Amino acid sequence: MLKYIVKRLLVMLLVLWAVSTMTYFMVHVTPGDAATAIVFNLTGGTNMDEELIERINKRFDLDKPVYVQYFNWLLGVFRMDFGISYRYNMPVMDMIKARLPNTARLGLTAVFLSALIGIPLGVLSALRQNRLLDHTSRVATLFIGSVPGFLSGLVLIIIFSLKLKWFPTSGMKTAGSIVLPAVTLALGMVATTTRMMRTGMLDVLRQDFMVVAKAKGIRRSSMLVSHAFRNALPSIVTVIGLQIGHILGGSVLVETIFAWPGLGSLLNDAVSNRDTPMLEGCVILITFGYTAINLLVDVVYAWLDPRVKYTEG
């Protein structure tokens, strides 16, 4: 297991380098000039003075060749220094540290809601296979999973904010501000969690050891908890782990709709304003989070299911 983890860590570093490098050069080959975009954001387009643009070029080393900028940036990354944000004129790492807890809070709340609803619903659906409850849950999860996040978010705002006035429309003004964005983010997760839990339970219920346990006269509740649910748990752990890894990048749309001050909205601003240092910092963090969660899921999966063995290959 230790050799496997070390190998995965090395692969993670390679993935981080590859993704960040591709993102860096893709930004630089897109039309437009970064210094001009910075001046436009600072002045609102009212003062596009050439001298000011030249000072911005020198301030951020934008007058140097792209490969020189890249290697300077790469050296900074090794020191955990992602540079200065073009838009906010603040260290990228400081901005990320300030926004990341908000995204983590929103995402973990959504994952908790997804598990709280999806796991019991998936279990009940499997136990009532091909009955009314099963058919209803499958149709409902299919419908919920098919609705785009921006549409469900807008519907929730109209109903619960504008009509009923139960929750704020945006921001982090009150404790209830997290409810609508968390529910919006959780809706798509609920569909996946329910389907995977149902599939896992059905697969376990068809196994020979379940037939033997039933023949031995083991109580149904004990059999379902100790045998069926426990053996179906690894698959759902994988899904939840992937959902946690997806939070960092997948919350961009939800955070933008609800003006939630998290990493997703920061990434959206970076793309809109050609803020290369901020974009690179966010991409690296998202890639690291996703790969790290994948590694953690593999380790937990092996711990839950002793039959899983990871080799060097």
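Positions refer to the first chain, counted from 1. If you superpose the two forms and keep the largest set of C-alpha atoms that fall within 1.5 Å, you have the rigid core. Owing to the predicted nature of the structure, the values given are computational and were not obtained by experimental measurement. What changes on going to the form predicted together with the partner chain:
- Relative to the superposed core, Val66 undergoes a C-alpha shift of no less than 2 Å between the two forms.
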Contents of the next structure:
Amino acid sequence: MLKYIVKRLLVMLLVLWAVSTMTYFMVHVTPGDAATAIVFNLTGGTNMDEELIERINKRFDLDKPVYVQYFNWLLGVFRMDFGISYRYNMPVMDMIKARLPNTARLGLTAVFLSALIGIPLGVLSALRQNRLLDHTSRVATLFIGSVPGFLSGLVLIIIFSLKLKWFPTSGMKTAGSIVLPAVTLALGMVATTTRMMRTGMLDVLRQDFMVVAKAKGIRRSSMLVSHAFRNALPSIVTVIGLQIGHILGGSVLVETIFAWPGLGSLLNDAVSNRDTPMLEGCVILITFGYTAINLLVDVVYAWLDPRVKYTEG
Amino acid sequence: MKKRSALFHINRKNVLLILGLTLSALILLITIFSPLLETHNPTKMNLPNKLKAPSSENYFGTDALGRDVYSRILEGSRVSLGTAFVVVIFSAILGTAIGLFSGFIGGRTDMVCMRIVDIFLAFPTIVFVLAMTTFLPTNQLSLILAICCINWVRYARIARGEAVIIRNVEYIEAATAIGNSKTGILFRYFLPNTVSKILIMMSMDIGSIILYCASLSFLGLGTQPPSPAWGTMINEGRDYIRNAPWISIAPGIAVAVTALSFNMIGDGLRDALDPRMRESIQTE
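Compare with the form predicted alone: the form predicted together with the partner chain:
The complete assembly is shown below, putting the previous chain first.
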């Protein structure tokens, strides 16, 4: 087990290095003079002052050769320092640190909501396989899963904030602000959660030990609690892990719609502002988080289900 | 009695598949014949007629520039569906080629290929596409390229998995023994054995690619105005949701219905063909 984890961590380090490098060269290396482009983007091309361009070159080390810039930047990444934002002239990491708790709060609320609906629904679906409840839940979740997040977000805004005035349309000023974005994010995950939980539970119910338990005459309720639930735990872990992964990508859209001050909207702003250091910082941190969660899920899964072999990876 | 294949025999289990196929075929027909169905010129502005509610003249109302939302949705279907199909086909071809090759050669090549796949799998799709499009011009081709660049890995993993299984089957040994060339074996035995799984994957993928494209054009990537893409239209209507919600809602419903139709095919196929696939293929 330990060997497996160490091996996975080493592979992860390699992947993260490659991800950082790829992101760097994808985003950083733009044709033409970088400093001129920054000044152009920030001032809208109205003030192309030579001296300003020179100062920006100095401040962001843009006059050095690319490989020097790259190594300096990579050293910074190891210290969790992603440089200074072009747009805000502040350390990228400080801004990310300020935004990260908001995304975490939104994301965890959404995971909780979607697990609250999806896990029981998936279990019930499995217990009533091919019955009315099962079909209804499958069609309903498939339908909900096909609605893009921005549409459900807009519909929720129209109904609950414009018509009923229950929750604010955007921002994070009041306690109720989190409700609409969290529900929107959760709606996008419910389908996957329910489906995976149903499949996981069906697999457990098909096992021989369930037949034996039934033959022994154990009551159905205690059979489900003591046998089925324990064996469905790995599925639950996978479901939750996948959801957290989904949040990191899905938050870009939802945070943009609701102007939620999190990592996703920061990333989207960085794209529209061409704020390269900020963009790199966000992409790399999101990717790190995503990879770390995937690894964690695999490890917990292997720990919960001793039949999983550690050879792959 | 004529024998029908189990797949198309209507029963309770694959009613979803049949429904999905019917709806998708209908949507494809509408897309192909969209110029005949448009009631107005989709890009023609008509300012006196702006923000009109849905009526018999403008089925889904008009937008802030007085353009007919219904005609724009039809026009946008070509962009949205066309993009999704191109992305799925290209990423399937690329992924299958790399995956098969990797699994077929094995050894170090395989390891390197799989590590490359790991790198791409580390990115959430939207985040990767956002980062990649920063150095590309803002148009639909860039969007297609960026999504293909990350989407191929899912196909590569499946194709590679199949290739590894097939490699150890006895008939491959026999085929080598009777003097088939490596390329011959690859095309004659490996490819046909992978195709069915790749096709299932494609049918499941198309719904999510439609959603990704709409999300990304909602964020301002891809086709630029005045050319209508569904995501762009929804974004344009956001400022008017208080008084003219149809500008955003109508194209939003178009995205949802299309994605649902294709997702029904994917879900139905998953159930009808291979119950084991349920676990191995999961979209985010």
